[in-house]
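Next comes just one chain, in structure tokens: the form predicted on its own.
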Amino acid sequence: MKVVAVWTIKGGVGKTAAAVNLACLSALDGQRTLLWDLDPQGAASFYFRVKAKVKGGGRKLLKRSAALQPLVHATDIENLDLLPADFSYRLLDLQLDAHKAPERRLALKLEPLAEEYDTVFLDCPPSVSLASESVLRAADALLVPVIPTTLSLRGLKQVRSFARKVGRRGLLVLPFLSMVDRRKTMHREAIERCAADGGFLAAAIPSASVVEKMGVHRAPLNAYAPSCEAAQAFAELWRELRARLGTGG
């Protein structure tokens, strides 16, 4: 099972697009995979038309003896499951430093579902705290948005020294072009210096209106625009990913 976190520090970047689309095209390509929102805002939960609420909230779901398992809401995607979100994630880090090594709860949490799933994301609120250090100690590739601007582009360096710091050995830190609108001066000029980067997977996902629809559609793009040109994007992400993580496929 290979778990793929997709973080930023930055808010409004795509994040969750990125997860919902990728879970889905991992599914789709014959993966077993779950999608686990773990933003309180449910952003994930609510494109899958599944409440953002889990019963007992994250108190109980973080206890060692609580199983993941029945949490899990089936998807309309052949392969893909949601664990949904609960507004009480927002109080995630207090909960976590209640327990003992509290950056190793999430890994142990996912531990029993490995034969189930080939794949698990994490949609990940964008903040640096100690739930961000548990999620980066699970994951095996971390996925990050980056619009090509000064500010998100400062963040991904904040994101790569603590992955650096906290993050289990080995980790991927896979960063990727999003809400790309190469009509801006600004756009290509920053373009231009991720290219000399080196570092990020070469998919770029457009700014484009029919993303911004996925809240209409309550559905991923695969669903009602797959010819697409953001659609075609995210499967080349896909690609990159699936490569870089050695799933197959």
Given for the second form:
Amino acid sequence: MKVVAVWTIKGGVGKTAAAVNLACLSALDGQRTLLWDLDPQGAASFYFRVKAKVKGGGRKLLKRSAALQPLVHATDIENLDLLPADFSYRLLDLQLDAHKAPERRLALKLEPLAEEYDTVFLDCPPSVSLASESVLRAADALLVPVIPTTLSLRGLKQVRSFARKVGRRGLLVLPFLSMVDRRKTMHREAIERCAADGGFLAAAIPSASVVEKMGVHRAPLNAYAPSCEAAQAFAELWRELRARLGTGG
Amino acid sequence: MPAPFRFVITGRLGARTVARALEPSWRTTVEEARPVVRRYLDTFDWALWRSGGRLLVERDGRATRLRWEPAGGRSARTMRLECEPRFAADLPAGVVRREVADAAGERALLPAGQAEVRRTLVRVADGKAKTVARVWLETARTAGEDAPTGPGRRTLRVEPLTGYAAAGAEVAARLAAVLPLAPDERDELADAAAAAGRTPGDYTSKVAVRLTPGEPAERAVRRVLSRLLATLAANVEGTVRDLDTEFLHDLRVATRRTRTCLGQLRGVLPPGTVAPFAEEFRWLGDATRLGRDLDVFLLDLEAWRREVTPAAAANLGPLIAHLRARREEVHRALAGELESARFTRLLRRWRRVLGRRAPGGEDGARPIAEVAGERTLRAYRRLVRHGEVLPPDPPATAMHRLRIDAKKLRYLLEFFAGLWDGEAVAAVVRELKAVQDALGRYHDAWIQSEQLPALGDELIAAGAGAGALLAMGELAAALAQRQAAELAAFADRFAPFAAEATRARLVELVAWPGGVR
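Return the structure block for the form predicted together with the partner chain; the form predicted on its own was the one displayed.
Entire complex below, previous chain first.
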């Protein structure tokens, strides 16, 4: 089982869109896939029409004796399950801190799912906290959406440094361009800087209203616009990610 | 996913009626009826069926999808495929491949039956348009080689989604209450297999013959031999078509068992009848040996390649390619032998001899339990005798002879296990198997290391580079190491097996009124 976290410090950069669409593509590939919505806003849960509510909330879920499997809901896409968000996740840091070795807690919770799933995506809220530390200890790969702007690139620097400090050994840090608007000079210049960086995945997700409409359709792109440019870009991103994870195809 | 609810449709029923029965409590969407060709895949020996799983490939003209239904009502998994997998290893990496491979091993995934299905999906959603269950209406016509037969069987299946078990159960209960449905207990795989002339579980390489202790030995041995002949014949086509390596393996085991039966149970059948066949089965054993040796070599090399560094693995490429090419040649020759008049004649005559009522040999009228006990103890004593005189650094030929002795004992125990206390036989077989495993691995390493110098010459002649030869050197060292390790393992396991306690246990196990010593 491979665990992929989609996280960055900055908000509004397309984390949830990436997590939802990549999880969908993974499932369509035949991989048993779980998307864990760790963001108290519950956007991923909303996209899949699943109530953002977990019985007992984050406090109960983090207990050693509480299994995650009974909380899982199937989405309308075969092979793709969702562990919904809960508003109590806003207090995840405090709830983690109540346990021994809090930074290892999420990895511990995921362990029993290894026989059930091939890939787990973690849709994480934007913050630097104990919860992010626990995410980085659980993940095999960290996908970092980066808008081609100065602030976003600065954020990537901070993410890399944080991942080096607290991430598990061998954690793949994989930035990719998100919400790209090639009409903007600043975006085009930043894209060049990213190309020079060498660590970016090649796929770039365009800024497109069709992506924003996921909230209207309440479904991943593949369900309503599988041939649009953005859907193709996510497909390319998934192919690259799959190759980097070594899960074949 | 909770277990589905299965019904057989007992009256007129369409998708719209199903939808109407669920509204307005649920929102429903009917998806167009679509013809699907459903093909069940399993190994020749039904390994997936035995594990409780079902593997099926569905083609609907637009896409090919694979569905794995694991044992124990766990979640079914589906995936799109470019083409049908031939082996578990052809599946994309993941849980499905792992579970299918655990059950099927190296065996090919062969068509086990087919059904032509016309199906309609009714999606059942809650008030927020979230799907909570899927209802499938199907008309399935199982098909043989040619045209589908019969009017088709109509079924309805309610699949609750994970996290919505209660809603799924409610949907099933509502439909069962108002529609012409009855619980469906039939196994579609069995129906599909029957149309193709097979029954799940109809092949096993085990010698499963029910014998009675007082049965005349001649009749019992004929029955065992008939069963072995059936196993041998069942594996001919798969060997000739080279479907997977286990066909040849099972064919060779059936041949060796036949030879053991003829050799170890001398006097039961008339000697004049048996002698020419013993010679012919020896020929068959010789004709198939090289093919099996190459199969084992290649399987071992593939396993070994996974253990070494990527660079060393790449250097093994030329050797593996060379062995594969050689295997192709050997296999063509082997297929020729299995299609020859000599082989066809052997099977035909042997079948006739076994089916004919004829007087037995001098031991033919004795109770089988008495003869079986006597010969089994004799085989045990011979194995112990040969094992105990081995020098500290025994020649490989002596180990080989011991391996043959062990096989003979194993086969006798398996032929006649039903006459004795099953659990006690299984315990002895387990200990013997541990001895055999060490002997087998020692033997394979010996045979392979013996071949390496000639293979090296051939590779040089074919222009192989230094890397390939260095890899062979590493392989030679590993094989020598394995031989030494297996020799030590053999010594550890043989000592308790040869001990007086085991002999006494065996004597008691096979005792027959009147005494077998």
